[in-house]
Structures are given as C-alpha cells and as structure tokens.
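Next up is one chain by itself, shown in structure tokens, the form predicted on its own.
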Amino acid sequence: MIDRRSVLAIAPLALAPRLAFAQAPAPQMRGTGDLGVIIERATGSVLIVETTDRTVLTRIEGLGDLSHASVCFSRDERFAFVFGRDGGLSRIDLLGGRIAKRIVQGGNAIGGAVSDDGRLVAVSNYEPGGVRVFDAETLALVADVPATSRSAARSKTVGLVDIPGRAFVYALYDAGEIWRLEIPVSEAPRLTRLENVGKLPYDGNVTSDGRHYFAGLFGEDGVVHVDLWKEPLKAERVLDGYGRGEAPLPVYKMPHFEGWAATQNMLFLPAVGRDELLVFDLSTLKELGRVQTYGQPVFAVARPDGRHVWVNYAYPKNNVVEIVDSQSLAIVKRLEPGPAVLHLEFAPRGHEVWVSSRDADAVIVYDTRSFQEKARIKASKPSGIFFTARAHVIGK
C-alpha cells in the first residue's frame, strides 16, 4: 500500500526542476516608509502613492463622502485610517491595496487621531456629537464618550489630538470646553474638562513634544492655551484681540490649525478673517510680529528643518502659495500651482512639498530649495495629501 504522506512529500521534488521555468515572477518587495495617500475628495476614493518615484500604485474606491477627510496611520506604517464627512471609518491596507475594514460609526466625523501605542482610534464627531474610540486592528467601539456639558446639550467635537500615555485631547466647538481623555489599559477612561475657554474653539493642534495645545476661536479674537505638562491643567489666552480695533474680513474658509507651522520655537498661526498670519514665541507666549500675505491663510506649513513656511490661502485667492522665511518673516517667494489648491505635505526630510489642485485634477510636486516643479501627478478633485511618515509625529 502506498503512504499517501510519502507521495505528497516527494511530489513537490519531483516536479521541481520543470516547473523553475513557469514561476510566476516574485510580487515586488516595498517598505510603507516611501507611501502616502492622496484623497479624492469628489469620488470617495484614495489614492495609494510612492514617494521616490511620485507614482500611483492603485486607486480604492468606496470610501463615501470624503469632503473634509483626513488620514492617520498605524505605528508601523502599514495601514491607513480615512476619517470620512460621512462618519465612515475606514481601515486601507496600504501594502495590499485594499480596504480591510470600514464602519460608519456616526453621521458626521471631522478627523480623527491614532494613540501612541497604535492600540486605539479615536474619531471626532459634528454629529451625534462627542468622540468614539475604537480598537486599531478590529475597528471595535472600546469607548464612546457623548460631548455633553451645562452649556450645550451636544456639542460638535474639533482639534482632536493624540498625546502620549494613550490619551487625547480636543476642543467642544458649541460648548467652549477642551477635553483630555484618558484610556489606560485594563482601567476605565479618565476624562478631564477645561470649561469655559473661549466662544467657539473651532480647531487645534498639539506641538511635536506633546506639551502645548493650541485651540483657536471662531467666536472672539484670540488663541487658546493648554499646558499639558502641569497638573491641574489650565486654559489660558494668548495673542487675545489680536484684531483689535480692525473689522475681520469674511471668512471664505475656516483656517486649520493641524498645518501649523512650528520652527526655532516660534509658532505661525493663521489668523482668522485676515490676512495675516501670527507669530508667536513658544516659550513666552508672546507675539513676535505678524506676516501680511497675499489672502486669507488656511494651511501654513513649515518645511522639516524650519527654515520655510509655506502658505496657502481660502477663496478667492486659493490658486497661490507663498513662502515666508522665518528668520526674516518676509515672503521670497510666490507660487500658482493651479485652482483650489487645498492641501500641501512636505517629503519626511524637506527636500519636496506636493501640492494639491483640486480644480486642476492634479498634485504639483516642488523642489522646496529652487522652488522648481518637478513633477505633476493627475488626481480627481484632490484635496488632502498624507505620508506615513506621519504615523512617528505627535498630533498627526
């Protein structure tokens, strides 16, 4: 009687040197470190790039509406998580090109943020309303904590950042509140409420060292201040009535600050309804001097080594960027990349910064020392652009 074990064990051998000629060949190595995504704002559809070439690997679709999305990532770059206008969470397999796992987990999201342990995500909501935790890998709810508060009965979460210790920190934008919220392993989530801060904190951001948070206000002239490094936290203004005495122009486009421009200890800040932007000493709090630009800005970015800020502007003006130097605080340089240009990301060390058209169907890629373009890569309606790299940086 033959072993079948026997015959499956030898039959592999055999065949072995006829089929060395018909491999198919081995599928390319690749590292996440050279990948980004680019968002597709009118079809609900990404983009996956890589960066040394500038090359679209693949396009997936069926990501809903992604009007104002944003991407984080997970700490080892393979992933990406899209955070849709719609609620729609969506897990991308960047490697894979494929959509490994989507829920909508409310009906209105506006960004979310990865923990430090890359364990958790966290989704910031319009509506219902509050922030959603979920489980990194299986997209499971681990918490959800409603933005109630005496002022307003469910409020409209903005500014949502991760800081380290597997907490995050965001603004209510109806309730005038900043939030931290805590979830530590294995220990129920520990919430802390900053009340009374300002009249519509409509954005914020946290500094690379996880320390400051900035919320700015829609509702009155001024900045909000958060240390996080001192217990009991504390609100403070900063740059309070920095348009003073002067009407605000209307406000075309609400400025971000998750593109602020952090360098030498020195912070840009858009302003908003002017066209300006605010400068300001980290370590005093203090304003250092202002930069008049060309309109409205949105975005301002600094290039990796500090020694750029780079600028876009809101409608009407939004075909221009500008570059400010930040040791002088003077514009040397002005750009027209296309219409609507609505997102700029810089390469990990600087050398380029890709910039997004939308009305132009087309990312524009810069040589951030000639300022030359070097590349156009064609993109329906594009609007946000994210490197892994950013899976590495605190509040990103």
Contents of the next structure:
There are 2 protein chains.
Amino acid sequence: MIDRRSVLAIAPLALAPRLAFAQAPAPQMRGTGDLGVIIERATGSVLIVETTDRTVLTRIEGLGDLSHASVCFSRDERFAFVFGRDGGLSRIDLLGGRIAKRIVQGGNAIGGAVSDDGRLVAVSNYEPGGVRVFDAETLALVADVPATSRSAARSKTVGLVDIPGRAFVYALYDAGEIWRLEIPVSEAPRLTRLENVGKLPYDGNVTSDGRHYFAGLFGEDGVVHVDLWKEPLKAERVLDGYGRGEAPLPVYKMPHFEGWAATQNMLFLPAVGRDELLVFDLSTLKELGRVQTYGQPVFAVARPDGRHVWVNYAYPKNNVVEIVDSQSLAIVKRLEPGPAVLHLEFAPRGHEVWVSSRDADAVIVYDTRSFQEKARIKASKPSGIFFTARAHVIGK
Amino acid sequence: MIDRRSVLAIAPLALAPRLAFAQAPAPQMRGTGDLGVIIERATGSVLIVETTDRTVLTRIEGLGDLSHASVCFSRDERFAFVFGRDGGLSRIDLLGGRIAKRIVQGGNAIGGAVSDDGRLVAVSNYEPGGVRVFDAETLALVADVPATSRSAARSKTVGLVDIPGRAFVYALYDAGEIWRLEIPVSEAPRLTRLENVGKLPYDGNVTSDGRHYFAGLFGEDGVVHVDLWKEPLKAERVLDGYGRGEAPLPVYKMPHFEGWAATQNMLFLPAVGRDELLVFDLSTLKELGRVQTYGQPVFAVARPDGRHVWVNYAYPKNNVVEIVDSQSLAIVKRLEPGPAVLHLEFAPRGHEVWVSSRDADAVIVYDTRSFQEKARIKASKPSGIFFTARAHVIGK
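Following the display of the form predicted on its own, present the structure of the form predicted together with a further copy of the same chain.
The next block holds the full complex; its first chain is the one shown before.
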C-alpha cells in the first residue's frame, strides 16, 4: 500500500534564474505532437521543449532525485510521467507547464511504462522490490505486485515495458525471473512467472511489435529471450557466453537495454564490458556479426528508418557518438558533441536527433543526413531526452 | 503555377443540424495525440474526434468533394491536411475546430503527404497530372512538378508517399514510371525518374522504414518494387502474373495500396480482382503464401503489433471485416460492422480499431482482443478515418 504521508504538496512553478530562455505563457493552446522533456539530473528539474523550432518552453522544478530518471507520456501527449530514482512519480502537464500531480510511490524506483490503452501507469521499484500500477489520470493505486519469489524474499525489478493488452513485462534482478503482469479492465490481475531465466537480469526491453522481450544478464555474459506470442511463455538463452575465453574488460557503465536498436529484423545490442555491439537476427536469434566501437556502448539507438544506428559510450570515452550503417555494419561517422554524452533521442521520422552533453550543459541538435549541428540548447546537466511521439509506440 | 482565382474564401464553421453531438468549445486547450478526423464524403464535411473517450468534438464543413479524400497531419499534430478529390487542399485546425486555410490547388487530386521535417505538404494530381508541393504552414507553392514524360504528355500521379530526407515518391499512371522528388532546404529540387516500370501503375506505398516502395499495376497483374536504399534506384517486377492461367474475376473496386499490411518482415497485399491476399517475404520479395478471403480485399491493415491483419472487402461483400492471424495465415474472426465498410484505423498501439460503415451512418469501435463493440459513433456517410499518430510515421 502507498504511504499517504509521502504524497507531497508541490510549490508553484519557480524558474531557475541561472539559465536564460523564453518562458512560454502557461497554460497555452498548441499541438503536443512535437513536445519533449529533458531531464536535468542534478537539479531535480526538467525542461519542456518543442522540436519544430527547437526551443525551450519552460522549466519545471521540484521533481526530486532525477539521476537515472525516465519519462513516458499519456496517450493524448499532453502529460509526461517522470519516474525519479527516489520513487517519485510526477504527472506533468506539458501545456500548463506545471506538475499536475506527484506522489512518492516507493523508496527507490527505476522507470515505468504506460499501458496500451493509456489508462495505467506502472512503476518498477528497487525498494520495496516490485511493481506498482496506478491510474494514469489520478495516480490512485490500482495494483501492488511485490516481487517475492522462491529464490529471493524480495527482488529489485528491472526492464519494465508495456506490451499490448493492458500488460507489462519485467525482470526480477535478485531472483532471476521474468514476469508478465496483465491487468484486464474488469477482472483480477493475472501474473505469469518464468523462473530460473539466468543470473541477475539487470535490464530488459521489448521490440516495438511487443513480441520479443530480451533481458541482459549481469551474473553471466548472456542474454535471455521470451517470445511473448508463444504460449506457454518460455525463457530461452540466446548469445550465451559471448565473451568467453577472452579477457574481460572492466565494466565502466552498464549499458541500458533501452539502449538497443531493432532495424530490418536485426537487433543491435551493446555488449557488457566490451567495445562492441552484438548484432542478432530477430528471426533466428543467432548472432549475425559484431561492430567494433570506440568505447563501451551505453545506448545504441536506431534512427526511425533503421538505416543508421547511433551509439554513445561509457566513461572515459563518453565524449563521442558514432553512427553505424545497419546494412554494412560499418561506422560511417564519428561526432564529438561535448563531454559526457548521456542520451540521444530522434525526431519521430528521424530527420533530426537531440544529444545531451551533461558537462557542456547543452543539448545539441544534429541533422541526421548531413551530420551538421543545427541548434544548441542550454540545459543544466542534461541527461535523458524524451519526445511525446513515444506515447504511440509499444514498449516505450 | 497555381491559379490564384481558385483560392476559395471559406465561410465560418456551420454545424449540420441532422446529427446530434456535443460541440466542443473552440479553440480548446488539450493534448492532440489522441485526435482524429473522419471523412463524411457525401456532405464535404469532417468530424474531429478524440479516441480516449471516443467522442466527436466538432464537425467542419465546406471542404468540397471528399469522395476518395485522405488526410495527413502536421508534425505537432495540431493541423490536419485534407486532400479532396476536387483538388482542394485544406489545413484544418483541430484545436480551433475550423479551417485555417484552404486552396484549390488542382482540378482533380488523389492524396498527399507531409515531408519528414514537417515543412512541406505534397499533393498528387490527376488533373493537371503532376505533383505540387506547398509550405505546410502557409500553403504557398514551393514546387510544381508536372508529370511529363516521353511516353505520355501528362500523366496522372498516384501512390504519393513521403520518405526520409524531405523527399517523396510516386508513380505516373499513364506513363508507367516511378519518380523520386527530393526538395533540399537550400538547393534546387532533384528528380529521379524510373521509366518503363510496368503498365498503368494505379497506386503505390512504402514500408514504414521508407525503404521498399511498391506499386500495383492495372495493365497487367504484377507488382513493381523499388529498393530506395540502393543507388542507383531500379524498378524491379515482383509477383509477376499472379493470376495467370486462372479465370479473372470482375474487379469490383481497385484495392488501395494504402491497404496493405507489413508485419514481421511480411507484406500482405490485396490481389486485384481476386478473393485473396498475397503474402510476400520482404527480404526475398518472394511469395510466401495466399490467404483466401470472403471477398475482394480493399484494405488489409496490420494491427500495430503486427499480430493480426484486418481486411475489408469490395461490393457486394462490403458488410464484412475479417481478421487474419499473421503467423498462421488463418482467418480467426469475421465481423459484420454494418453495410458498406469503407475504412478502418487502429489506435496507435492497437488496443482499439475504428471501422466506418457508410450506409449505417456510423463508425464502430472494437476492442481488438475481445472483438467486442465498445462504441458506435454517428457520422454522415463516413469513409476514411485518420488519427494524428500518423504524423509520426514515415510514409503515412
């Protein structure tokens, strides 16, 4: 149950004085298909931006600990759900430029997802380990699903994604399990548990058809796969021991499984602790090849047409972004946007990409064909960048 | 050049009295990610709808001849571009519930597309044959590209789609050609012409990665393909003579190439004049199989997850919709939404589908898992249904 005392009262929007940008009148009437949210991790604030003319509309503060924060959107693309590391779940009104509702729903959280019908928002918690599901409009608790299992009293949950049918999939880090949680409109929630999927799944993600769920294993260099179209569900190991017999590199940063790229029936997956991307065939789940990269990949994101994959790297090589051609597997371009590149997000049809450089206090916008810089947007220690078009995509 | 005399002055929005629905206050502040437009073909009007609570927000009249009309959206999802049969191009403000701008840009048009950067809107014309490109905000003419060629003085243009890079692809019906038109920001437009692609290409479409363009041939039972990732471009015949040696059926209605479904690297294509869908492998461009259907397919649309394909049929079997399982190719359900089913549109993540029944004066909303009817929305002779999420999709 949610601790009602933890529901915070939020002060009205206060603008930070240290960065200059035009403040939009709020609330405003405008389309919401070209809006986005940039996380300012150090200050617990976010910028609301628009991607047509590449401007900042406003800043919202008071969002708590935003290290490792992520964002999902309501199906009308008006509201953003910000998942903070401290268990904070904030529903932001992008048009009003304000926090519409905020609760602290857990002690330590790691992302969330919105159901396909837009009615439910689920949060993945480290502490207390489990998943909590809320009404997307009121943030009232709908379901509390502790991650208790035979092999671990209470697991951290990771890799939470939405799949079609008011359902979510996620992995249990400590227990080594993958769960599917379905929440029918007028029936009790249903849980499908897959046990013994591998040691310490640290993150997971699903293809945009909602079919293939993959989780990376921290306890062994393998990847586990569930075909969500085949009942009964079964977890199968793929790419077992991809670094076996070779000297392991120190792992500077765990790659995110949000950091993968699916294109042309291929999947580009950052290897853990290795300067390479692993390339799978999604039909056969066999390895097709590897791409030698400049550093340890963190995010490998396909341009929406799938022709290129953009990759950023872990410290100390985190000032570089490389672009891989998905057909030849060759690196066709290297960019240096600035120090500490943390994330990148494409415009919905891929003509531009926004790249955050934390230590340059800037988000740099590139043309994805000419690789020319088109704009540089001031932001305070920016990390994640999330555009509203995600509202329409399965698993985002 | 555009005939300036044809620019119409538009009377303020007048509500038709014959259907009762709540009129929303206009303009209104709301998200635009869950909006849509329903064509009312007989009355030259459209309904603006929202798909969260499934209601009509308002009706807009004065749009001219909307038989065979189609709709694209601005990248902020605030404006709809309505392409009328009479050459009318209307920019509708979905929030304001009004026509923001309207021109009659040709004598007889057949659809349009918006460039990936959202700056250009292109219209495909039968009369005068060619493509005209306009500024998406002002509707000022940017480029006029007559479809003149060696084999036909002036061709009707069909199958116009956007592809990445401020570019469009379309076919020349009379000349049997396929053209790519690129419009760089600060350079002259570039045209790539493929000649002798086949007899009478009647429609075309592109996969959502912008890679594979297909056109159906009316003059022979074949399909022509262009791989837009391979330079120099080359048109290649695929599925040649798929009905050869069999008795042709009368063609009740040409299937639309918008009416196809791509899923799991497969393409489901309505056969012309035959009660079947042709299933291709997108990697090999070989036929994988056929689905025997209840009637001659008009639209075959994949649910966004690709697991099902919904199909409607030509007269006299146009009261039925069938649902094909994309893995087994079996028909898993038959529905009878009402007489004269003309179109269907899925919610962005596929939990619901809207189906227009012209002669029932209704749009019926189904749950795509239970196949239960969830809502029935009154509309006057509805045909096409278009949701704003299309703004974010290549080729839509």
